[in-house]
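Only one chain is shown below, in structure tokens, and it's the form predicted on its own.
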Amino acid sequence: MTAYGLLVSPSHNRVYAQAAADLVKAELSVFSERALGGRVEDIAETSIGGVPYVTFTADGLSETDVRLLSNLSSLYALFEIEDGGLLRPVPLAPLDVFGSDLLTIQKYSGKTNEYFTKLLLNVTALASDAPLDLIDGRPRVLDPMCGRGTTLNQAMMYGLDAAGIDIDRKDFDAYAAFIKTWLKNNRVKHQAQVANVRREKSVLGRRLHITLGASKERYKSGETMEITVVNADSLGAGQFFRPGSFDLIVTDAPYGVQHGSRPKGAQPGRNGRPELSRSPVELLSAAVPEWAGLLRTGGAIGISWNTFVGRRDELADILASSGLGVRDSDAYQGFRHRVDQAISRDLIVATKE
């Protein structure tokens, strides 16, 4: 058995940094269970030279294993720990095809931490029936409550096709402005268009569609990615995307603090539009059946939420009632962490059976 030390990224914000090591340990457990044959053992937090590391043992990591582990959400560096405590760097091979500013440049109230978004995408992808597609395939990703596109940007970093839906016009406009400006400033070859989505002479929403290439050569050869965002109610997602057209559904549910979504059948508020629900349980009970229809058999859905406004067993029941099997092994039980005084965040993952 070979001992390894994982150095956690130092660029976390203060609150997330306090939970980062525990989250990496939980994420590493999922990687081991779902894609590494349970060969990662003895996961712990260890001080080496006065610096905290996440350490583990494994029976000879292959090139594919290292490619997979290179995408751990908070990984900064990986070392083999030799006899005498010497550290030998392990060359990493992350999937990233763009610079990190794609994820970090946007700053706004309510933004999901980009490290956690990456973690949620990772553990969801590994829960599917083809976990190694994360590095060897092209799983298609949907975020049905995409906000200003953190999940879409992470999928784009991985070179994946992604789609999103959001009901907030300001968020849609802000993401469209950001991503078009970012692509232009970074000289990424692309085409982008915003157009109304019409059916039977009615406007159902607006759609941003982007085709881009990770390089000029790939773009010219037709090796492109597609990013699609619809400004509409997520409860009508089936009007915009084909059944079974996504491998992964990844989303951050309303926290019940400054986030809100419209539940199915809500009564009009004072402005004549349905009032916002602060309950992820009410929203998800209406939305998950719609989302499940867009997921292929064997695909996976991952949802993060505020445990102060929704219990895990409630979300598990909602997922199960839509034909989704919840991953409830010990590896998936270690992700709960504090975000602030009003938010304790956890995640739940399920697969379409």
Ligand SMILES: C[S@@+](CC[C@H](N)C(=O)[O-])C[C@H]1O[C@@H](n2cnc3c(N)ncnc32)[C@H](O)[C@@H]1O
The other form holds:
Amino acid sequence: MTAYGLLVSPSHNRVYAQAAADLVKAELSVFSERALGGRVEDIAETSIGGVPYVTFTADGLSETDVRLLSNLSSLYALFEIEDGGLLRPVPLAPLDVFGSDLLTIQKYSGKTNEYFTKLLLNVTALASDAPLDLIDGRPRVLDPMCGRGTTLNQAMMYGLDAAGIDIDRKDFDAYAAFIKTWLKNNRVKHQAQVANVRREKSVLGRRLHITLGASKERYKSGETMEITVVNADSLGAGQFFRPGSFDLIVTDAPYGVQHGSRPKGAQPGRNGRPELSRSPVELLSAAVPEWAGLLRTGGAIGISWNTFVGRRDELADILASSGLGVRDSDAYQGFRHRVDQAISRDLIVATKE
Ligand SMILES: C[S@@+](CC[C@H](N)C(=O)[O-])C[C@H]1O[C@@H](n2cnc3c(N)ncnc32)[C@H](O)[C@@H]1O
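Since we've got the form predicted on its own here, give me the form predicted together with this ligand too.
Shown next: the complete complex, the earlier chain at its head.
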């Protein structure tokens, strides 16, 4: 057995930093269970030289194992802990095809933490019937409530095709403006268009479609990535995308609380406490059957939500009613964490059987 020590990224905000070690431990358990044959053991927090590490043991990690682990959401550095206690760096090979500013530049109230978004995408990808496609395939990703695109940017970072839907016109416009500027400033070869989506003379919504290449050479040779965002109600998602056309659906559901200056149906409460709005569970129970139709058999869906406005078993029932099998191993149940006084976030993942 070899011992390993993992340093958690120091760039977390204060609240996420408090949860980060527990989240990485749960994420590591999912990686082990779904793609490493359960070979990762003894996952713990250990202080080495006065610095907190997440430590674990594993027998002989292969090159593929390390490539996979290199994409853990909060991984900063990985070391093999030698018998004498010396740390030997393990060279990492993350999928990232762009600089991290793609995920970090945008700052707005209501943004899903980018590390958490990566975690949600990872554990959803690993739940599918082809977990190693995360590093060796090109799973197609949909975020049906994509806001200003954190999931889309993470998928793009991984070199994947991604699509999103959001009902909020301001979010759609802000994302379109951001991504076009980012691509231009970073000299990423691309084509971008915004057009109305019409059916029988009526406009169903607006669509942003971007074709881009991770490098000029790849763009020229037709090795491109596609980002599509639709400004419409997700309950009509089936009007915009073909049935079974996504491998992964990943979304951070509305929290049922007001975010700063962007009211989403909730009024500010008394005493400065945000007040809960109508339950997002109702939205999910209407939307999940529609989204399930867009997922291929064997594909996976991951939803994060505020546990103050919906119970885990309610979400599990919604997913099961759409023919989705909930992953309920201990590994998938270790993600609940505090975001703020009004939000205790958890995630639930299911596969289409
Ligand atoms: C928690 S936010 C997602 C934030 C996003 N992950 C980001 O980082 O920008 C939830 C999103 O759901 C969207 N939403 C709520 N109801 C919707 C609906 N019926 N159809 C599409 N989007 C919806 C909201 O506009 C909001 O942007």
